[in-house]
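One chain comes next, on its own, written out as structure tokens in the form predicted alone.
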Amino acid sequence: MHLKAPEHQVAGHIAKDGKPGPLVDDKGRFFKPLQGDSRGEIEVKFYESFSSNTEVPAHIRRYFPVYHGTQAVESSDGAAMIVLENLLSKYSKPSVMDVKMGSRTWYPEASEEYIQKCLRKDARSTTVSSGFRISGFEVYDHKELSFWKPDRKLLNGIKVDGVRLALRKFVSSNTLSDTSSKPDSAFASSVYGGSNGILTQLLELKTWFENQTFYHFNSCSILIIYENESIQDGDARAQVKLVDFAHVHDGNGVIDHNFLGGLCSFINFVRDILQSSDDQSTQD
């Protein structure tokens, strides 16, 4: 079995100080190490629950990765991993946008110190302001003919107004190297608009999270995806997915008002860029 680093990572663990990071292979397959506190417990545990629960709707499955149990790795000296579908086998050319969900990212039984840790991180960013805020992201460059990341330690410190650049320049073709350019959003009605596209997917998303009760997504992400090969002919194969799950914990009948909160201000965000695409492509 062939294994290496994914290339398109734009935040989570990497491999780092001796610990294994992410690794992917040729079928399709994303290992994650199991970390080996309780979060790798719970993430586990959450997968095997919501694989078997026929409660979930097969629409609402569709937004989470394809899970294959865990595996002990020999080229991670043996480190156990969940396995998983891999989100982007199928993409040749993916943006890629990471986004995590609430306003409060730590959990009910969290530590005090583990709690201070999170209000510092939340406080400098949109976490709390907001109820979400972006990780990272890539995208491709079509002018450059090449993939941009921001630096992650900037884009966590961003507030408002730095998060509607980011999801401008998420969907734009001009160079997003170049800080004095204004992003033109030319792909913004392909991969956010439309019946398939990114805002579409989250409403459907926001209505599950209005009734659903069985979990409560503490710390989780939002992956946007879509493809660059294909979107100049308006084909932007534009997917939401959930992920991380390490803190992910039992909702005993409550709704999840944390992950329900975020979700709807990031609807509102990626909306009004959308309309303000469409605004200026009526002037032009």
The other form holds:
There are 2 protein chains.
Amino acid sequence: MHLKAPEHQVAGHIAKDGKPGPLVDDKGRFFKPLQGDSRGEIEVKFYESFSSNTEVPAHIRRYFPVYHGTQAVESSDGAAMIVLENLLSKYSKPSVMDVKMGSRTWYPEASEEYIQKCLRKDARSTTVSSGFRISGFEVYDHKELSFWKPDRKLLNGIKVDGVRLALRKFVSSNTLSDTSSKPDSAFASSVYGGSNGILTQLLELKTWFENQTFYHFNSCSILIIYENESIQDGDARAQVKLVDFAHVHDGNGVIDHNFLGGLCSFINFVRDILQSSDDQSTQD
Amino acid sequence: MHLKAPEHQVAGHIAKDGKPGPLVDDKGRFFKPLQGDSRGEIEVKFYESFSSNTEVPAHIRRYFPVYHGTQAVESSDGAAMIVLENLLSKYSKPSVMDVKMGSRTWYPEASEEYIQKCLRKDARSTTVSSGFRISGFEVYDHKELSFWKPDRKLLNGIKVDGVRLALRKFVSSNTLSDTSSKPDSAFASSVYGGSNGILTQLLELKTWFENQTFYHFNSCSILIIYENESIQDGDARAQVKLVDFAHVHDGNGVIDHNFLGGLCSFINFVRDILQSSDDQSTQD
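Swap state to the form predicted together with a further copy of the same chain from the form predicted alone:
First the chain shown before, then all remaining chains and molecules of the complex.
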């Protein structure tokens, strides 16, 4: 089995200090190292529960990575890994954004230390103000013919206006590293709009979250993906996926109001960009 | 002007330690003392803004008390008061519930001391777990022919199961103080259900909250009211009203995801009761 580090990881843990990072194979699988302090255990428990939960409708299941069990990976010193679908294996030039959902990333069952750490990070970022924060993104720059990935420290400091700008840059065709030019939002309607676009998918997820009381997706992210190879022809292959379930807890009959509130807020940001790019085309 | 203390106040400030409490007159007006530490100022600012905001649709405006300005009230030593519509003046035997919305009652602009106080209270109550907490309620007991109001300390300690029970008791006809008997939810369909019922009104509010970015209703409550005099004939005169705007802040173009998430959760609790009382009637 030939394994290598994934090319387009925009957030989450990487190989560091002797700890293994995530790996991908050439058969479309993604290997995620099991995290310590019960996080790995919780994530496996979630995937086991979710993949066998017959009450999750098929049209919702497609927003989650396919789960292939766990495996000890020899090339990483036998580290235990969760084997998942590689969400990017069929993309050639993907633009990817990781959006951590919710107006808080902590939860009552967590340790006091963890709660305090989250509270600080939530207040510094747009988590408290906007109900989500952008954890990372990578965009294909059609002028430079290369990928552009903002520094994580830069992203950590952005406020609501920075979020708006990032969501525009993510679907723009002009040079992205150039801070003086206004992002043109050229791909807004093909990526965010349309019947297969991001907004439609987010709205479908929202309907499910208004009713589902199985899981509380604490500290979970939404990935947004599209293909740049075909975007000029309007074929965005836009996808929304939920990832990172190391803090998922039982819903106990209550909906995940924290995730849902953030999702509704995120939907409004995306809708704003679509509406303003509509206004622009009308003016042109 | 003849003023007296309101009969059916279920939560909020009362006359204490020489500070004036709220008053009502016989012309359907409610006098609310302006609170200190900028809270009174914020509430007045909200009512002034809201009552002149032409972008608030009429079908949403009816969920807010009518605002009549401010006034120095002589009988309360000239204390400055906000003059509002008395929401209960046309009810003879009202059942009333106060539900404080949101999975947090604090907000980033508040003082560290206030935030810490809120965090503790939010975690102890169902605010964090359920996205709202019941601050108080008073129900008319059709067996005892009198009002029943649970102790505020008792309410503070309730968890998710206690919320479910309270929402059932609120629409039941059997003796309420008797903890051994199961609430019969006799009025569930007339109060919570139907085209004029609580659920329909909550859903209308939800649609507005999915889009409105004017206000963030921190620490705001939803009042639920119905009339017991006519309830036996199925005429509930059920009403949802928003109250307590001493912590409202500008939305800055972001929806109030905190209120909205809690509202969606509350809607689910109400819907659960309606569905289970439907199931019961089918079995009968």
